[in-house]
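In structure tokens, one chain follows: the form predicted on its own.
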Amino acid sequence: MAASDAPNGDVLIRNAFGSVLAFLILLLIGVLAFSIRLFSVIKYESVIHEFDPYFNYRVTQFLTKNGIYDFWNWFDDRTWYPLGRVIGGTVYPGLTLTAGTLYWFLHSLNIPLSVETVCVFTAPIFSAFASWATYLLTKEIKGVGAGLTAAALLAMVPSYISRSVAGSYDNEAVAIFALIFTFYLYIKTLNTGSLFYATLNSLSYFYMVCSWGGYTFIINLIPMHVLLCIVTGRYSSRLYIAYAPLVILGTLLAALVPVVGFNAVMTSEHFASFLVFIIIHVVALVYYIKGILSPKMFKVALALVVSIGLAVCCAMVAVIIALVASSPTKGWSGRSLSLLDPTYASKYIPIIASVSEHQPPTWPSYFMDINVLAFLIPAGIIACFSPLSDASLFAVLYIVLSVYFSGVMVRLMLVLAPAACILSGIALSQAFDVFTRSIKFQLPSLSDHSHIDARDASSEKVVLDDTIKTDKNEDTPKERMTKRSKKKEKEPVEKPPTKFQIKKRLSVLPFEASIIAVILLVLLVAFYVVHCVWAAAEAYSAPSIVLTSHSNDGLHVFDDFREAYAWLSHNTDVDDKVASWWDYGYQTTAMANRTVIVDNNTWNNTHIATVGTAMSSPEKAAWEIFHSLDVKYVLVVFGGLVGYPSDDINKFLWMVRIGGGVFPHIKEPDYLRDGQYRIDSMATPTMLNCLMYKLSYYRFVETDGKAFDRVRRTEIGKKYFKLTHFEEVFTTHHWMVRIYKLKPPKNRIRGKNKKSKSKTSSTTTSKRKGTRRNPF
């Protein structure tokens, strides 16, 4: 007895070891996690990056200060003027949340931070839970060891990095996590068929609606994945217990957030997840009748089911092509059709089109955001394969679809990130597993002992145990063996091998070929911590709202962005309206404090194609334009001086085709000389008469004398020109930012009276001069 208890005793020591090996592990991963993506911090300082971000931390503001109630109800009427914008029914509300009960919990334990510096850390925090649910989810498609290595390299992946940065306060801070998190219980209820993690698994997806529109990416490849394994033969009571669920109390919940609403139910993103749950409905219930009717019996009963069913999906297909036909878009946002169709964007909607995060990704950019994963992912989906499994299955269909939506918007590289860091982990493991155990096996220290892992153990026990029971059942009584015979038999004897020790002989390898192969895994995973290191502290670190560059000087701090909206906020009034681009729109309303006319929710294409042709059109044309908006102030944003790229000369064919696509006057052709787009003196004179070249010209010739373009790399064509409708009231140290103020209208009375004098006098003047006519 005590023999038999000391291999299981050693089998549980082990255990308990490595679950706290493991759980210290995890622990150091979430550090790593967090503290990789605080170099944006230690570098620069505390602030929030990007352009949405600032929407976010004017939300969160007003939520701390006014509570729950007023965030639903707050109407914002500094933004989109004149129309305004009722944000609690326009804003997914999960990052907020998150972040103001963060924020509330931290007062409540008397931690007196700010609002921004909890908007600053939320996206670390949320990287570490990430990495925590990677683990969750990896483990349950193929073992600790896999998850431990899934979860390490997401926390340092740099496309999640990108988007998760300290102060990169924006929704897929948290929605990445609710993303994985959502498929962990999902796969877990899957495993389990526990409708305790079904509910969890709604709730979860609830967290993920409200967080995030990538949410349809879930509600979408769980039903393909559900009738994947129908089609397969895979279907189960627990695919069931995993999937109706959460259509039913999913759909609920999401129809519960304001911007969403019944969208949940009548847009065709959502349409796949109810046709899944009609087919396993009709399978289920053939399984059923399968279980309950003879063979034969069953056969009429399927025909009978089969025939019903197809009628009901006929009927069913037949409302949702009637529905989808009356809508002009057959039932799809604009992004989900670009995603359909990558054309679609640059066609209809260039609003969409303009925006440089959904343009597709270069091959470079994989390199860049996933590394030497894109090489592992291949050998993951092989191993998923040995043995497939429901799960390993899931994980091959997230990463095939993952990889195409990623090479149609490059924002999607997201989602690919989390499925290349769950196949390279699978990978990583199992190559891990092979070498060391062929090393292990052939090690003459390790070859002489008798010692077997857990495993063995556990195969060798159930082959004893099958002898025992025989033998008790072949013997009689007269033949039962003594207590001394049986103390001889339990003498270590010479054993045949079992099958699964004869199967790990096959599998090993020759043992300096297992060396150089740890050794090249190890130089592989190191190369990806340095790159992944590199662009934590370098590509991705920097504000977009604070600019630097290195010289022979030294370093320069380009800090223009905020030195224009100080200078708003400083010296305009309260109720003064700024027109601009609407790139930088949220950025006014959160560190200016002014009204604007367009932003970077572009819910109104209308709006924003007006301000669009105001800047294509000539300065008078535009005054106008701007006049009726009632805009005193219009800023522009301008990089000719210091070599910023991303400024609004390179984003004005976007005005132009924008602008076009509302008002027919507007034609892109006219900007373009021979189809190229150019601002030197071969430039059309369409172009060098607009608003927006006078705007980000004007006295750029008094910088060096030649008025040379760092960004186009030319001169520019019309050096001399003055503004009759626009006068300049403020630029930045670096040129950066301009803001002009509109002219006041003439007025109209003295303006007749000058008028009708100048009549009277041309009258006399014609009549002293006889048939001389006045041109004017």
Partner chain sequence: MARSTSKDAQDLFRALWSAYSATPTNLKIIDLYVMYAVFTALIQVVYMAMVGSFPFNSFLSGVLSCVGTAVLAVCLRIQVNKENKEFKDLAPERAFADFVLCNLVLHLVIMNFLG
Contents of the next structure:
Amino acid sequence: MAASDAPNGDVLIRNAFGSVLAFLILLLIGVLAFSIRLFSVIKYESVIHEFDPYFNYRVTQFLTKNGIYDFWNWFDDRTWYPLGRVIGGTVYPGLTLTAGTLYWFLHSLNIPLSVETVCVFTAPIFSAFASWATYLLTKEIKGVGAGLTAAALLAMVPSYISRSVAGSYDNEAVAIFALIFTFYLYIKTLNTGSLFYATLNSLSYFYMVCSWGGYTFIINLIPMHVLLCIVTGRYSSRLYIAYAPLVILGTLLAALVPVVGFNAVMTSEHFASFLVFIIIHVVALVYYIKGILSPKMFKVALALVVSIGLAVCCAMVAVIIALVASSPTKGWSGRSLSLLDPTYASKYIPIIASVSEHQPPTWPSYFMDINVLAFLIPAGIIACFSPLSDASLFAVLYIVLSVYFSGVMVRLMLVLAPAACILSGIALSQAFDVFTRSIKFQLPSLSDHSHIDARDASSEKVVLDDTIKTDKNEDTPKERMTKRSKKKEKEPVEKPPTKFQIKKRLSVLPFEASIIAVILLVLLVAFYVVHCVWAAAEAYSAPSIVLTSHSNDGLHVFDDFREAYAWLSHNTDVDDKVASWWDYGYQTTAMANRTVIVDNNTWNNTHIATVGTAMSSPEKAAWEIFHSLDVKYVLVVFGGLVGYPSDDINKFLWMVRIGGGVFPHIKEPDYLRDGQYRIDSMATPTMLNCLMYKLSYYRFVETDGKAFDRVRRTEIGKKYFKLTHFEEVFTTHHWMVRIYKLKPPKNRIRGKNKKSKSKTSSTTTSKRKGTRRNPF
Amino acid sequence: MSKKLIVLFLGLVPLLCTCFSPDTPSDRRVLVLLDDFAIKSSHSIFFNNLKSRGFDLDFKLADDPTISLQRYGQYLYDALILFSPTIERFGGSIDAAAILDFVDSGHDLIVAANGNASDLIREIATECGVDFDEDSSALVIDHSGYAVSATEGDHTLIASDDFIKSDVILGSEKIKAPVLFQGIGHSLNPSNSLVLKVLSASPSAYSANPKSKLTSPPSLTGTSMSLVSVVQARNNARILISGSLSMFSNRFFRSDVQKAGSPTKHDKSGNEQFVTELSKWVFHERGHLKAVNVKHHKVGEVDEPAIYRINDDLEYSVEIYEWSGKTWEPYVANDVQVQFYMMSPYVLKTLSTDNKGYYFTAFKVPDVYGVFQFKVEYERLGYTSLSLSKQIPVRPFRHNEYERFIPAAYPYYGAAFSMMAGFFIFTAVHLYHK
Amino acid sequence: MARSTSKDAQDLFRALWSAYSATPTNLKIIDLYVMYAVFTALIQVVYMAMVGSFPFNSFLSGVLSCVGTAVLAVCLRIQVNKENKEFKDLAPERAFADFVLCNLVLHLVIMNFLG
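Please show me the structure of the same protein in the form predicted together with its partner chain, now that we have looked at it in the form predicted on its own.
Entire complex below, previous chain first.
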């Protein structure tokens, strides 16, 4: 290997060797990023996970079957019955188009992978891309060493893994790559001042806009950075070139995406960029005039230009404020408003607040999701300040903003993760830099060099071998990862010295302290790696469509969801409508191919409220609501038998709230006993008579004779009852999904003559016809 | 007897294949359950009338242990006549639930009760929405509307002429003579939309035991009391419930009638005409509609599209026929309406007709997208209810269906193109200058 | 006070003018081009204010095409300006090629968005 040549001091070969090594390491990081996300496929199977991915999967199927124009104009009549949904105009097409392109590309190469396989593996592939983009970005900020470290950290940061395991086919999977890559191109443009990169930057921004609603983060972060640069007196022509074309081209390109459209110029999330666009022009003009005038004349000019410029700015600000104030929600959409005011959503929009990923995170979730990086971030910030460049300023701003946003919404932890990785990468790399330099200055330099290089090369080889073997043993990957990360930390060790040796830095630490510090750092990183592997293998690989549980008598697999959807698709008519709470809408359309009333898109609050009202109403009223929507089947998810906590009974209060928000006769206090939500014998009669309770607990007492609910850990309040308007048609093996059919209206209407046994039913049925009403 | 049964059964075998179908809704095989065979002769006019109209009557004693309505899951009969008011338990496999299932699967039923109707008959009636007077010994008494008769000085024989005003149910020919009725009255739940009072009691009638003195106010009085009612179930099965079995008897058919206080004396009571017309309705010889050939397409096209676009012009047509007992005749009406419905009707149009059963209209799809339905809900007194719905999605414009080249936008087009031209000129100048 | 201000302003403009006349001709051409673009944009905004913003996409693409052209030209001007030391190592030909690429992308998008 070239290692033996290196000590000869041939700088050229050393550099060549360094870049080859860096390339190899990047390749391995890519493999690592891809393979660490395959735990879900290995432990479970190659399935699409959760809820939203099922929709994306269905859309991708449509795209690959019907082509891009039909996809663009797709009016979906199988969801949101009877309103339908214009898919082409309400979906971020980036992910779908990416997977579709991948699929077509593979098929043109005669690799006949199914759409599902492509979808399952899109996320891991893009996380490899994302780690490479991280490398590029960090390299622009702090050099190759930091870049490699950051890329390795990102490849296995749990927060990102949680959204990009194989099968988690969601927008974020590709969006994080687009996000980092856009930032990279921005920094690259900033560093080079090349219009070429500026163009690429806007195209990359376009891809981001296509992929995820989180693009507003970019279009707010970059103007903030520009403003910060201007305020701190770091304005340069490069800044102008990096920013101005991005705003114009980016806005135009964003407006091309149907789901964004005119929002790109009409909503206030984008106004910051226009404001800064004006400011940067004023500043550019000022700098220009300053450049061509003598300092004396400039002082005179300054007074004039600045006052005029300020006046113009004030006018603009006034206009913008007027525009914003005139729009009903003050121009901010609900999700963005809840960013600025965390209490906004829970106060006004229960449908946003009801989603768990819109809740603020707890402290343990930080430790869970970014682990030791949380402690390295401050060090990274400090490293960024010495010396401070435009790029490192950007990194600092990025981390500060993303920490704030992640504190508001769990979901945005995902935006924090790359920032944390970049800064931790910088911190780690700098720390190793300092320590190993200290070690090196106190050792005979030549022998040490060859020693390290040789060892590195050999460890490299070992890693390669290991990867090729792809040992599925639980221990080996851990070990392998540890080794690789060790090597990674060492890698920056050996390159910066070539640069710094000449400069003869004075900051030399004691030899022993350096050694100990290096060991401690390696331990820290090893701990991180172990945590990441654990998170990838245990915490985040469950597909949530198939559940497992370990108990004394072995592993239990709960495949009830697919059982229920398969039942629906085989036993019901193609045009039958299935009502369920909106969480299961995407899955029902994708897996059972049946029309649903509401789904996870949640674009029409009234419609969801109608379903919520039906679920919280007594049987008869619910029957009428469902009947008016042509519903044939009602699907409820019930976890009381096996202890599956996220079932419909636990979500029920949200149904009441959302329903009550539109139909005021549903009142939340009616369902609570002294402010407590309970389903035992102390529950309120309204609760015990509502449809959700009845459908969940119908015949439940027949299972164990006591009707003990394992989720709520109590015996239910009303055990023996009959359904009058619904009939049970299917209950899955573990009772997790129960499907009911609406009974048709009675063929005859009974008279009133007393027949003691059926007295009650006669009164209800004879009244039914007269009181039928439309809930709208 | 048993041999005869077998022969009868063999005779029925070919008929089994043609059970009640929407194409020929008339009933052909009728089971008649009697208290005793005397009724067969005492009501022979009614039965012969049915036979002459092509019905196959199978007379059985109600407690005959061999009777059954269905065999191997197939119903053996298309209709059932219960002339057994006193039966407490049917023989064979029949009970109240079996009879109601018979109705719920689309078959017709005639029930006649009388003064001492059994609980079983009452229960069947109640299940169909008819509540007989609970006092088992009560009869309908009318001291001013009774039939003047030489033999019976009793005011329980009523001459009633308070018919339902429906040509569909009672035929187009007016029933001139009053109908003789002797039996029990019943009440209907006013909110029950399926049951109709065909023959009401007069305002002075009440229901009580004629033999005992009236101690408390009678529970059923006046016009709210019904003597004969019909039910049309949601599946269009038809039921006739009469409080009087003797209404169908030869004696009442032939009897002359004079209503008390009325100077005219009719030679013949209206019973025969009334019962015959009513039985025609019950056995679907009248008032049975069917709708076929629901078609819709864009104006100028023939094929039915899978999806419409907003603001499309479309044509809708449907053919409606009425069963005449032998053939399907075109149904003529001017009040058939179609809705274009999504949670509420967006378009409501009365269909034009060519008087040959063909109904059509044309309208514009509203400017709303969603999953719509063409709905025809036709419910008229006496007719079977027509409820057609056909689902059709309506999509918004495609991306290339919007207006283009708007004149107001020409300056913008000009500006954009001038910028492109400017770019070329500038490129040339810039390069040349260098 | 006002007198001195206007005198200052006069001095200023004179100084500005003299400084500006020293700029090379190719930069002046770019400036002319920028002025043309900005002027066209202003005309469109005025037109929109009079007629209303109905074909909003056309308006947007019209104005943004002008603003975009101007911005890109300014970028080019910054890069080819020989006095600007930041871009010493960037060849003017390279800068111009980038500029052309950028413009092509811009106008493609505009064409897409115009109709």
